[in-house]
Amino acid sequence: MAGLAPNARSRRIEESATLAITAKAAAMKQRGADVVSLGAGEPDFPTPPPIARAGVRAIEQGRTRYTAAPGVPELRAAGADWLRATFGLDHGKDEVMVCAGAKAALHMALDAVVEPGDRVLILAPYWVSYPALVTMADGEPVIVPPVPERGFVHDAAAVRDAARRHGARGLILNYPNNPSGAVPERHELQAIVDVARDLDLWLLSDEIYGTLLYDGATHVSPAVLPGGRERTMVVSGFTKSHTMTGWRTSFLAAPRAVIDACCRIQSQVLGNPCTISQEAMLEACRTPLPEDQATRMRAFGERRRFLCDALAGIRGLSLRPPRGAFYALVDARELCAARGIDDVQVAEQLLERHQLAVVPGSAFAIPGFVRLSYAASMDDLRKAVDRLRAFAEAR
């Protein structure tokens, strides 16, 4: 073909599935539709105020120029401060960098350690990037078959298998779990951390949600646990916990040489975090918001009791109580089977019929499951019971 035209690599790479549900929600809506949208995982609740204000300030005494490109000294001195008190991470502000979201420390992590042709294992369920950001990387993306029946949570031996089947050279663990929000006992993540140890695999390890507990589950990071610093780059921050997600920040925290080669990556792709967001990043960092905090795990916590009781009451649909994150990874394998079709009409029906936009688990590997995002009302919550139990039980 003459002219211009796109390289192979991005014919590969498929729009992400949950911002397209939220995109046609949303046009849904705005042509006059009662769309419930349970798609994306964006909280309710707004930015904080102080951390807001931080961002205004940055504003008006004009800090709005560029910085260097792994964020102010500042703000990686405080991250390292805070991933140390949060998670007990132990890395230096030189082993720490800001990135524009967790997407884009993800990206700057691959780039920088996948070699072309590099075999990367991702546990499923996923989120639905991961595939994409290796493919993105010059790696090939293998994927872990799903264990609903073990809560998500894969056997070290199975992983152990697979790294050694197809000559793996590194990990993506994602816990607490977006979409089944698993989280994994200490031991049994010692055990993946002991696997790539054995087989010198990298980790990375997406963090994002690891304040967003329920019922006494605990995160653990694999670079707290032994064999794992040396090998794990962990992503983490605000985005979730805040309601950061329009700000796009994010840290990275890596060894100091994979540190320096993303920085230098993230030079001349994006030149720096933005600045306004940097100061905001700061202030979260600064000021811990107990009560805020407080009133959202409340808040969450309530949500899941609804819908975890709600469901248990739909014929052909079922709940596994989430222990992190905001979303409930609903089994419809009973109803899919009874209707004779696949996640993917179940999704359609639901947007088309009722208007409740979720998210199918095909887009994370998991066929015969739904996602809903519970990081909406209670009054929404309770529409899209109503409207799953009139679709479960429409002939």
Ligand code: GLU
Given for the second form:
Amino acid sequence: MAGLAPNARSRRIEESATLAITAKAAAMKQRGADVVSLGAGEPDFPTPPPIARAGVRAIEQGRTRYTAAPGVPELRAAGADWLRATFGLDHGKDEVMVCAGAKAALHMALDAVVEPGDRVLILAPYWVSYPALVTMADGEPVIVPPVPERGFVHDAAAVRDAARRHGARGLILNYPNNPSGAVPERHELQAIVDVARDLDLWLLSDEIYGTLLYDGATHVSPAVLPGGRERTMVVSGFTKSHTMTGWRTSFLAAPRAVIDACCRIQSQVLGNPCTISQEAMLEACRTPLPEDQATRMRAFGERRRFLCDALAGIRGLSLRPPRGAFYALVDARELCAARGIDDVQVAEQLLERHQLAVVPGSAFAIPGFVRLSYAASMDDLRKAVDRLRAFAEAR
Ligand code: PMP
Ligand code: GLU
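If the structure you just shared is the form predicted alone, then what does the corresponding form predicted together with the ligand look like?
Everything in the complex follows now, all chains and molecules, and the chain you saw is the first one.
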């Protein structure tokens, strides 16, 4: 039928690679295969019970109706307080809105600021959805190549050069980074903010892993650095730290004019984020759960250490210890070269021959690498390492 057809823009949008691999692994599992899935990054812990109970209470007490489009005022205020207390951000309640997950917050932000044809810099390796989100906002993604030799933190001079060469209008930052786990030092981030200030770029800072840090790393938001606040849109929330993956909640913090524009967009495309989830998020803001968080970080730390040690003993693979988030970006370039295959084939062979699901680095614009999520049980990680070793040693 000629009349009804996906348009050119939607045809350019690929399915999220992380979700596609996870779906494939789940289908294999359902058919009875003993698949270990280190594909999508989703913690294996439950949503903390006090937070889940707040959602149940909302249902039981009938708080199940529409709310204001940018979220209930108490939650916007609690979000501003939480962002201040946790990251030192200085946004008032009218500069914070509630969105339906970090993905939706990124989407609202890009929709609000990108003009048709604007070039937007994305630093590789990048989380899979950024180029598609820029394209959907009618912008043009420009990928800045990865710098594994610098621990995946770009030199500000390279960012300046790329921005000038492409006439970029904005830059997406994601620290702690998915997939590399990179966390820049304050001065490295300041140098990038200085470039943004000099070239008048806006910054979209995805800080969804902002509390998941190792080895004494500290998370700094570009919005707290000199020259940062007025040009930065911050995406944050509890998706990863509190396993609120299915609740679909997040915060977007930015100067008032941009937040107002995002609220107008959200009022048209979504209405409000789920009312029940907002109650749960309010509980997450108001009730810190230090023991729960310490338990999680201990577990992630142990798994991270296990993977780093185990991978050091597998020929052809290497891993630089990630400083944040819960992904291991494994360098498989040596193995690829020795076998004459690429990272996509590595991931395919791991899944088909060894029942191990990982994401090929090409999905994040870092070919030759594969990403493992260690938001998985130690049992699964042990099996995964055995399978990786069997793969690496197979002739
Ligand atoms: N940003 C990054 C860097 C992510 O890894 C993810 C993964 N879910 C998201 C955003 C989306 O998070 P949410 O589930 O809150 O939409
Ligand atoms: N963000 C997670 C990941 O990178 C979940 C999957 C997704 O939302 O794309 O694996």
